[in-house]
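First comes one chain, alone, set out as structure tokens in the form predicted on its own.
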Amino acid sequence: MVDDVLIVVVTRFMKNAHILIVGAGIGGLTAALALQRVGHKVSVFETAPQLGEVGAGLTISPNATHALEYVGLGPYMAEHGDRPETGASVHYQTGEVLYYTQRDSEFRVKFGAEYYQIHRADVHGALADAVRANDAGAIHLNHTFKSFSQSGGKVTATFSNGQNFTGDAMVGCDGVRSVVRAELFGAQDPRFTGQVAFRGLVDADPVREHIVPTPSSTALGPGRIFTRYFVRNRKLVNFVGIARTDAWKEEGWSISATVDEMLSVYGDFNEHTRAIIKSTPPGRLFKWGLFDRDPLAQWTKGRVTLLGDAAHAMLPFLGMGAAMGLEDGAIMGRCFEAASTIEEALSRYEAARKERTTMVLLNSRKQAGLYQSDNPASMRGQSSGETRLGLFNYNVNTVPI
């Protein structure tokens, strides 16, 4: 007689790995917080001398809300995020609703998470505070990334101030002009897309009568769109206008613009659009050229990978740029929690994210042509690109990794 033998297989999960994160934007800080959540140490390196985000609004769609809830910012968003009851795309001249993007605050019921609109700096600040609450010394300012090396299962990052830091892995979250990406795969400048964006932030009270027909809307016109919505408990109105152009000679992505300059592009839009633009105080209107890159064949080499715009810079026509970085960060946390090695974690992460982000990147390009059609009335009765593509259905908590 042979006694039964119980065999127990023990899986050793990683704990206390040290992850270097280059870039303290929204994506990088989300990744940092997600990694802290699952028991790892992070060191975040930022070029700027102090943390801060531009004075602009941000849409947090249900898929992005899931990511913020994963890292513990659900209560913050519920308190500080504006939830538009309805949203629509409208004709640029008549203001006619061409189609509704949402009705009756339906997103929580349909997708399990809210749709928020919020000041970008508020989200950024909340993420930074949460990272520092876990580890007061996690964020290193005045550190401009220069290069890295890998040896013996470690990654060493070198910064222009002469300092070096060594960790178990490194994540490049340093934007569309990523130096980490260039170090991994060779330097290649992002491509100008033939689009220029204007953005402004105005007090809500003087223009409240012009916030019609819905609290959140995008006016569609030939070669141009104009999006506006409330932030900060409906005390401010954020707006973004994106227009096709044949020339862009400016460097930088946040350059002062004038009201007259923007009106010269949007002068044939309806009175409500023009009134909002005219209300912009001096120093609160900016412009920048839109750049993107083709999808990468791979994101990872050894123990170094990319996240957010560094991996998949995309146009804003689906409103998914920040959302993809938020998703990346949350999924990275899940992958490190599930994996037994650094290599496995990064392999899971890239496999989980590359197909989705490539799909969104390519469709963001296509959406520009639909939104900026020479015949905006042709969009009557259509649905938003996000709805058509099912982008809001993605949940970082449940997708396979």
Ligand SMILES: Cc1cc2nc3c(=O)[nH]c(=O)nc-3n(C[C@H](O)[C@H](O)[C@H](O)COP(=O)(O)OP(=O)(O)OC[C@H]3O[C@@H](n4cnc5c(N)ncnc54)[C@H](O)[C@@H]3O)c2cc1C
Given for the second form:
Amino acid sequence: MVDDVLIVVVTRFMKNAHILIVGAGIGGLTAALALQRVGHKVSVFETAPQLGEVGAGLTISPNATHALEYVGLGPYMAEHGDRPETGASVHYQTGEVLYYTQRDSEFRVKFGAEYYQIHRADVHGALADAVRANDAGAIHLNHTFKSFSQSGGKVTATFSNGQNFTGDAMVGCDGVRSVVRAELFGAQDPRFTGQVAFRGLVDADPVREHIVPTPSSTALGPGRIFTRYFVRNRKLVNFVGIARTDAWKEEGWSISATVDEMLSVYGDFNEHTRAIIKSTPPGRLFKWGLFDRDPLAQWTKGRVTLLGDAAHAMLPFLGMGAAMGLEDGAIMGRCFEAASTIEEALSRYEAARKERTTMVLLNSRKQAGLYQSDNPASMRGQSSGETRLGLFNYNVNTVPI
Ligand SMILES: Cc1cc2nc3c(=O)[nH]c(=O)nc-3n(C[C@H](O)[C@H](O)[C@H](O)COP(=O)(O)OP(=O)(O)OC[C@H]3O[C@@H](n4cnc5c(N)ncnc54)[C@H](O)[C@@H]3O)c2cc1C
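Please show me the structure of the same protein in the form predicted together with the ligand, now that we have looked at it in the form predicted on its own.
Below is the whole assembly, all chains and molecules, this chain first.
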């Protein structure tokens, strides 16, 4: 007779899987670091001949900070991120403050993490350094992904330089024009959103008197917004102007723009905005068309999935595109840690991430209409879209997976 039956449940956690990651942007590198952290080997393939980020500034909201902390970059952010205690949204002509956004100590306690603004290249470089510190040969440059095949529990990726690599799973982190997404679900061009972005980086000293009323600020005008904030220990000012436009024919992320061209769009904005634009040195002003995508019904097939802009490219009106990729990466790490098979890990990852990213994507479109309203004064007394939607209340360490 058996008095006690001891049931021992043995769960076989995965270790040492080999994951192929296509794209070494912020999303791909975060996923790589998160997967290394939980005991897997990653090979990251990047089409560019060298690493570097286009674009200048990045807002890292508390939900994104949690993800960076998950992959071990908390101390880096504390040292290099700028912490604006207060932000202001102002009327584009009068400069009247329509509403403030508080990012003070109370805010930090509420969300359990800091709100940072930082040069994109700094975060990107720190992620790449951390991946390489774990495995010096993890990042393969000059590798343009072409196609893949799956069989026998393996994925083989083929690159345009003729090389093939085989792993246990593959993650497409190759951005808004993802080839992995096209291979998975058929080619479909991203949607031109009717918006063009100008971005510039200027020395802070000559324009310090124009940094009013707060270190971080957005001017709201009809069909146009202008956001600016400090990066690099307040030595540089990053700005982004996003304007509605009827036509956009040029391709690329770094098309040079001139001060006159930007002023032809922002000429009726207040003197502070114009002064900052005018101070941009040649070669530091760029423009590009903004594209997004409709949400996908499914991200994964077999052992191949998508992450970051490849899965959910969105407009920047909530400042959440990179944040979503950071969250994706951290959640992918947790899912691989908790699952006993690759299929289970990918299925948990997709289930955990699809609803939130779809919500943020769709609200980023809606937010354009609010921020670029024909009557900016209607925003008086409102709050930022991220606050209204509660987007900071997401902690990658504790959300169910
Ligand atoms: C004006 C503007 C302001 C923004 N501000 C913010 C902000 O403040 N906060 C925020 O969170 N987000 C912001 N975003 C969004 C953010 O920039 C993006 O969502 C984020 O950079 C996407 O990261 P990713 O790694 O998914 O894709 P990407 O950064 O596009 O990286 C994809 C990588 O894949 C590589 N690649 C592409 N094709 C291939 C291939 N076939 N083979 C191999 N490699 C390939 C590319 O070279 C690239 O390195 C902003 C966006 C814009 C347009």
